[in-house]
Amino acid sequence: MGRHYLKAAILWILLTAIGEFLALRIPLFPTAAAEEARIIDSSFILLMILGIPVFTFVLAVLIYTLSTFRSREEAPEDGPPVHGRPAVALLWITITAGLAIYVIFNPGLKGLAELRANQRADLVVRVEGSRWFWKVTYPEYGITAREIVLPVHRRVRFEVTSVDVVHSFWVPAFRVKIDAVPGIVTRVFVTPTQTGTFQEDYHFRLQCAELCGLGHSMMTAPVTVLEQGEFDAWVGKAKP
C-alpha cells in the first residue's frame, strides 16, 4: 500500500501546484474600484489558497482509485473490503477543522472588522428600492436623481431601504451588497478608489441582486465616480 499512498500524494502536490498557480495567475475578478473591493478580493484569494489542497487531495484520490483500482472484467465482483487508518482520518479532521475554525477567523472576523472599522463618512446618499428602478438622494445637496455619481477617495455611507420587498445593493465594481429591506434602513460604507462611469466599464452599476419580480434583470442604476472638483459641478447642476 506504500506505494500507492507516494503516488496519490505525488498527484496531490501536482494538482495543487497547478491550483495554486491558476488561482494566482488568471484574473479571476471584475473591476476593483473601491478599497472594500480590495478587503473582499484579496479575502476570496485567501480562501482559494486554502480551498485548493482540500479539492485537489479528494479530487487525486478519485483519479488514483479509478485509474488503479477500476475493474478490467466484463462482470466485476467485488473486491474485499478495505478498511482504512484511524490515523488518517483523525489527521484528515484535524486538519480540515483546523482550516475551519482558521477561516471564521481570518478573513472571517478580520475581513468584516476591516469593512466596518471606520464609520466616519463625508458623504452619505439614500437609496430606496421598489420594482423595478432604485431612487438615489444625497440629503446634503437636496438631490434626488435615477443614478449614483460619487467623488473619488470620499468616503460614502449608503443608506439602504425599500417600499416594497426586499431587494439587494449590489455594485460589482464596489464589491460590497446589502438588502434593502421594507421598513429597514440598512448601512454599508464604501471609499471609491478610482474614477469610472458605466458607458466605460458595466461593472459601475447598481444592480438588485435580489429576485423580486418580473421585472428584477432590469433594475439597474448608472454609477458614477469623479473628481472632487467635477462631482461639485455636478453637484450644481443636479441641484433643483
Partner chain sequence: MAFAPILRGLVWGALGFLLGGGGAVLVRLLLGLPAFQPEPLITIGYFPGLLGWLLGVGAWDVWAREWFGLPVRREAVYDWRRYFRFTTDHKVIGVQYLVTFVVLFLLAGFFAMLMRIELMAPGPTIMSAGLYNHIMSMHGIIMIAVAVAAIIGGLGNFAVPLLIGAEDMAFPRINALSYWLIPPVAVLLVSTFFAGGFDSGWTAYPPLSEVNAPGQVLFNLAVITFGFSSILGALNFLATILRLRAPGMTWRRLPIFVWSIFAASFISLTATQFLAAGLLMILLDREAGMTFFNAARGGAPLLYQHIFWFYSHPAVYIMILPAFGLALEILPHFSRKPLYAYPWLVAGFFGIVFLSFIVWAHHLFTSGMPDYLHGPFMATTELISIPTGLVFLSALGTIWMGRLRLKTPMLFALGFLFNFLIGGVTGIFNADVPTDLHLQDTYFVVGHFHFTIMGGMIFALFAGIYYWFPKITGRMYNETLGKLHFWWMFLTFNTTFIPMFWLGLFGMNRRIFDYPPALGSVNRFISISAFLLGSSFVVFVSNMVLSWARGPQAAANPWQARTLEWQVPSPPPVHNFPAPPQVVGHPYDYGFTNSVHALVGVSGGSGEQGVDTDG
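Pass me the form predicted together with its partner chain as well; I've looked at the form predicted on its own already.
This part shows the chain on its own.
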C-alpha cells in the first residue's frame, strides 16, 4: 500500500521536473516590446510554474492508476471499500484554497498594482475604431494618421473609443487590450521598451480583437516604435 504512494509520488516529481524544464526552456511569447509586456509575461510564467505541479499531480495519479490498478478479466473483484476520510478532504481543500488565494495576490493583484502604479503619461494618443479601420490622432501635435508611431521609453496613454460597434484595441507586442466602446472613452497605458516595425514583426500591429462584422480580421493598423530622434522627425513630417 505505502509502496503505491511512494511510486506515484516519484512519478509526480519526475513529471513535474520535466514539465518545469520544458516550460522554462520553450519560447512561450512573441516579442515583448513594452514594460507592460514584461509584467504580463512574468505573470504568465509564474502561473505556469505553479500550474505544472497541479497538472502533473493529476496526470501522475491517472498514469499510475491506469498502469497498476486494472481489473483482471478472468477474476473480476471489487476494490477496497473506502469512502474517504474527512482529514484527506480537509487537507485537499486547504492546499487548493492556499494555492487559489496565493494566485489571487501573486501574480493577480500584484501584477495589477504594477500595471496601474503610474497614471502619468508623456504622450496621449487617441484611437478611434470604426468599421473597419482605426483612426489615430495625436492631440499634442495635431496629427491624424492610420498608424501608431511611438517614441521608445516614453509612457503613452491611449484613449480609445468607437463610433459604431464595439471594437477592441490590441497590440500583441505590448500585450495589452482594451475595448473601444461607443459612447465612452477607455484608457490603457503602454511604455514601449524596444523599437520595431510591423514590416519586421507582425506583433507590432494594432488588431481589432472584438468581433465587429465583415472586415473584423482585416481591421489592423501598423505600429512603429522609434528612437526619440526618429520620432521627432516623424512628427515634423506628419504635422499638417
